[in-house]
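This document opens with one chain alone, in C-alpha cells, the form predicted alone.
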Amino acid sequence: MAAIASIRMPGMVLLALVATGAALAAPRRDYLITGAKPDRLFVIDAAARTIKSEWSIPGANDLVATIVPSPDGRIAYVLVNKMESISGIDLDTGREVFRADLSTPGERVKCMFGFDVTPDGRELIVYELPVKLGLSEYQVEDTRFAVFDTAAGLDARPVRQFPAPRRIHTVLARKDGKSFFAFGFDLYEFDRVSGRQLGERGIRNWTYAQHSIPDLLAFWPASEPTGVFSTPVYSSVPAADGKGEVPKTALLTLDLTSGKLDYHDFEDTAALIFSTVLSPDRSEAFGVYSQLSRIDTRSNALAKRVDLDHTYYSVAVSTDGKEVYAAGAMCDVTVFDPVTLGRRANLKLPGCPDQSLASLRVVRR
C-alpha cells in the first residue's frame, strides 16, 4: 500500500482527471431548442433563462420548420430549404454535421413536416413527396419513405426507400426501434427495415361512437418527456335534443412504447388548440394557441385556461413537470407555472426573428 501511495501523477494528468470528474458530477439540465427564420437555431438554458447558443443553419433558404433532436440531445435535425433539405446541427459547436438534400436536378422532393430519428440515433426516416421535372410538365410521383444514415455526412443519400400513403404529416419512431408510426388520414405503422406495413388504425376513419369525421393539425412532433405523443382532435356529436350537432375537442394520445392509441373528449369546443404535451406523470396535458389550457387526463376535463398576449403554436413541458413552455409564431419563448398557468418569464430571441412553425423541443443533458 505504501508503494501505491507514493505514486505521483503529472500535473496535467491530475487536472484532466479532476475535470473529467467534475464533468461527470455536473447535474443534467433541460435545454430548449427552437428555430426561426431565416436560418436561426437557438439553444436555451431553461433554468437560467438565457440563450446558451445561437447558430446559423447553412442553406436554410428562409425556412426553419420541424426540429428533431438526436437521442443524446447533441444534434438537432432541422427541416429547411423550402422543405427540401434536412440539416443536422451540432448543438455544442453549431457545425453542420449532416445534410440530406432531398431534391435532385430531375426531381423536386418535399418533406411536409414528417420525419424522425430512430432511437439508436443511426437513421432518419423521412416522408417524401416527389415530382418529376420534365421539359414542359411536372409529373407527380408516388409518395415514399426514405431512410438516411445519420453518419453519412453532408451529402447523405437514401440507403433504402419504400412506398408510403399520401397525406402523411407526422412520423414518429417506436421506442424499440423496430418500427415507426405515420400520421395521415389514419395511423399507419411500418417495419423500419423492410418498410412493410404492420398496421392501420382509424383517425379520419375512426370508430369513435356517434362522432363525426375528425380533423387535426399534428405538425409538432414532441413526445418528451413521457414518450407519448398527443394532439387535439376536433369532431362533433349529435346534440342532446336531437337538433344539430355539438363540436367536441378530444385529446389523442399515442404511446410510442406500447403503441396504444386513445381518444378522449375533454370539452365542448370553446378554444382552438394547435399542439399539446403530457406532463411527466401523464395526469395532465397542456395545450396552446391563443390560450394556454390545462387538461385533466384522469377525468378528461378542462382544468384551467388563461388568455395569452399573442398566439403560440408549440408547447413543451420540463422534464420534472415544474414548468410549461410556449413558443412558435412570433419571436419569444414564454415560461408558465403548470398549476396557475401564470407567466414566470419571457425570453425574446435576438433580432426578434419569426419562429413560425418551428418545433419547440426539450433535451436533457
The other form holds:
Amino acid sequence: MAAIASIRMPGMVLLALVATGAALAAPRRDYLITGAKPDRLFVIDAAARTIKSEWSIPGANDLVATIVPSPDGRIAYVLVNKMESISGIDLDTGREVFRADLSTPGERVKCMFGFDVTPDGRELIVYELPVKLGLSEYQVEDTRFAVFDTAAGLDARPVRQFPAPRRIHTVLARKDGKSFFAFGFDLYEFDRVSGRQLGERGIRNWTYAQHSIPDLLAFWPASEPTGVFSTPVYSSVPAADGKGEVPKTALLTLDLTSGKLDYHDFEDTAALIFSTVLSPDRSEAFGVYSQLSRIDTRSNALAKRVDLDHTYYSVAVSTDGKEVYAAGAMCDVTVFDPVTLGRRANLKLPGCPDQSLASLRVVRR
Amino acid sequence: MITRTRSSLMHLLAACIASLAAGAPGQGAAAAAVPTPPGPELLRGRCGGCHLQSGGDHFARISDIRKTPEGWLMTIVRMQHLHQAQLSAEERDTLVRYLADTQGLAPAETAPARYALERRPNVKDLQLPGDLQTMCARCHSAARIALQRRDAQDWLKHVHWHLAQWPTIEYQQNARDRLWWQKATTEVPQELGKLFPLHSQAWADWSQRPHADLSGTWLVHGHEPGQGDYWGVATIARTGDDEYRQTYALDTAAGEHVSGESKVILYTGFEWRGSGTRAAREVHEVYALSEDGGSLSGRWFEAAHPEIGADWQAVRAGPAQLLAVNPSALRTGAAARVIVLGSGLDGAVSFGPGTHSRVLERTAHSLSVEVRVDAAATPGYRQVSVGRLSAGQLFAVYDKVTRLEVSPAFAIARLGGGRIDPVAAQFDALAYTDLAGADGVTAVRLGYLPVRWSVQPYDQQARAAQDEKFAGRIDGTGRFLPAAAGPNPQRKFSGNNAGDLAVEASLEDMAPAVTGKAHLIVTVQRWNNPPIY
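Please supply the corresponding structure for the form predicted together with its partner chain (the preceding block corresponds to the form predicted alone).
Shown next: the complete complex, the earlier chain at its head.
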C-alpha cells in the first residue's frame, strides 16, 4: 500500500496545481466506469482501489454493453436491453436521467455497439439496425444513424436520422463537434447536422502495400486520455519465400481532433488482441485479451508481452499514464504496471457478475 | 444471446420430435375426446391471424414453402416459441401431417439430403455451390436448406428473418470479410430459388399419386455398425389413413433373435416415421418408400442417441428374388452355415465353383445352407443361384483379407456432462480382398469380420497431452465412449477431456495382422440436437 501511495502522490500534487481557482474543489482523480450483467454499473475510485458506487440500470434486461461517459464525466450512457435501449445514468446519484428506447411497436431497433456523445455533451449519435415486424414476415431495413438530444429525458425520440452504411461497429464524435466517424467496411465521416458523408477512407479498401484485406471489428470505443482511438487490425502479407502468407497485426489509430488515420504492423500475429489504448504521450499502446501487450508506437514493435490470469476484453490507462487497467469477460478489474506489466492490484466486483462486453472507461473528475 | 434462444428452442424440438410418429392421433384409447379439426381449419384458426388468407386457400408465407415433416415441425415449434402461436400437441401433429402431405418434397427431391433426416453421424454434408456454402451453411447443415423449397421471393424473406433474428450474422467471421447483406439479398435468394424452387415437376407428379398401402409381409435386412448384419421378416398392418403398426422378427449374425414393433405414420406418401421398441431399445425409424412402393430403406436409431442406429432395407415378400447372403464370404478350406434371404427360393442351390452346398432348412423366405469351400478354390465373387434366381456379388471366397476399411474414416465424438449425454462414435471394419488380375485390381467385399479395436494419440501433440488416456475408451464392438466434460485438474492448464485420436482395427487371425485406421476427434458438448442439424 505504501508503494502505491508514493506513486500516487506526485500526480495529485500536479493536478491540484492545475485546478487553480477552484480553491475548495477536491483534487481531481480518475474513476473507472464499467458494467456487468444483469444491470450493474460500477464507479471505481482507481487510486483508492475501491468501488465508489454500484448502480442498477433500470430495464437493462440482462445486458450492459457499450458505456459512453458524458464529457463532464457526470453521466454514463449505457447500451442495455437486448441492444435496444440507451440509458443515461447519473454517476453521482445512480438516477436514470436519460432513456432512449430505440424500438417502437412494429419496428425492432438494435444498436450493434456503435454510439457516441458529442463533445458538448448535447447529443448522442447512435448507429441503428432496424427491422420491421410484419404480421408474417420480418423485414430488415436500411441501417441509419439516429441523433438524440441528451436533455430529452426518459422518453427520448430521435431528433434527426440519416442513412448509414451497413456493418458499422464503432461510432466516434470528432472533437470539433461538427462531424463524427464510423468504422465499418471502411472509415466514414459524416456531418453531425446534415448527415452528409464527408469522407471515406479505406479499411477494406486500404492501400497498405502487399497487405490483404484487413479484419477489423472493435466494440471498445474508448479514446481517453489522448483523444486518439486505437484498435488492432489483422491482415496478412505474402511470405518472403513466396510460399503462403504471414499474418500481421497492425495498430490502427484515429486522431479525433485532426482526423488523421494511421496504421502500422507491429508484429507477425502471435496473439489475439481485443482492444488497445494509447498512453498519454502516445508513445505506447497497451492491448489485452489472454495477454497484456505493450506496443512501442515510435518503432512500431512489440515491446513486452505477459500472460494474464484470464481473458480480458477491455483495456484502459490512467490519465497520468502510470497505471494500466483491464476488465471485461469476467468479474474483476486488474491494475498493471505499465513498464513491467506486472500486476499491482485486483478488484473483484461484488457477487462476481459477468462483465462480458461491457466497456471500461476512465473519467477524470 | 444466440445460443440461449437457440438451445431452449432446440430442447423443446428434441422433446417433441418423437411426436412425428409416436403420437399418431386417432389410435386406441389415447384418442382425444374432442376430434382435432382438420388441417385447413387449423391453418385458419391457429395460423391465419398472422398468416393472412387470400385468394381462397393461400396463406401468406405458409403456402409459399414446401418442407419435410421435420422441417414443418421445426417451423411450427418456432411459431409457438417465438410468436406464441397457440396449438395443442394433437393439433400440431395434424398440421405437420397436413402440410407435409400437401406441401412436401417428392422422393427424388429429398434423396441428396436424406442423411440429415436419418440422423446419420459423421456424414459429409452436401456442398452448396459457390459462396452459398459459406454464406448459408456455416451455422447449420446445407441439408437443412436443401430439404426446403421456395421461390427466390420467399428465400429472400427467409434471409430477412435470419438477420432480423441474429443481427450479429453480418459481423461474424466468414461474414464480415464480404458484403454479406448485399449478397444475401441478391445472389443468395436467386440461386436458392433456382436450386430449390417451390414448383417442380417431381412434386407436381408425386403429389397427384395416391398413397400406397403398405400392409403385408416384408423381408428385411440390414447392418448395424459394431453388431453385424441382421435379417428377418416384418409384418405391416394398416391402422388408419397412412398409419400402420409394424412387427418384426430378426436374426443377427451373432446368432441372436431380435423382435420389435413400431407405430408408423407415412407422411407425404413415402416418408415413414416410426417409433417403437427393438428388443429393449426405444428407437425411431426414418425410412423412405421407393417410388414404386416396393421397398423401404433408411435408418433406425436410438431415441436418446441418434448416433447409434443402423441401416434398414425392406422389400415386399412375393416377387421371387435373392436379397442377402450371410455370412457374405467364406475363407478357402472353411465350412459354415449360410443363410440366404429372399422369396421364391425353390430349386437347386449353388455357391459357384470350388464350393459344395447342402440345404439344411427351407422356410418361406430363407434357406439355411451348409457351404464348404475347397482349400484350392479361386478367391473372388461367386454366382449364388437358387433355382432360376441368381446374384453375382452377394457372396465371395477369399484366402486372405488384404484390407480393412474402417468407417467412418473421420468421426467426431462429444464429451458428456450435466444434463448433456456424451455422443459416442461407432466404428466398423469392412474387410476386402484385393485381387490383382489382367485388368487391374478388383476389390472383393468380404463383409464385417470380428476385429480388435484400440485407440492411439493421433499425432505428437496428442501424444504429449496423453489424449488417449483422458478422452474416453473404445469397447470391443468399436464404439468409442467419450469421457466427461469439464476442466480436468490432471490435465495441463486444467484442460477438458478433448482428444485427437487414431482408431485402429486389427484382424489378428491374418499373418501378418491386417489393420485399418480412422481419425477421431473428441470434442466439447453439443448444446442442441435439432431434428435437422
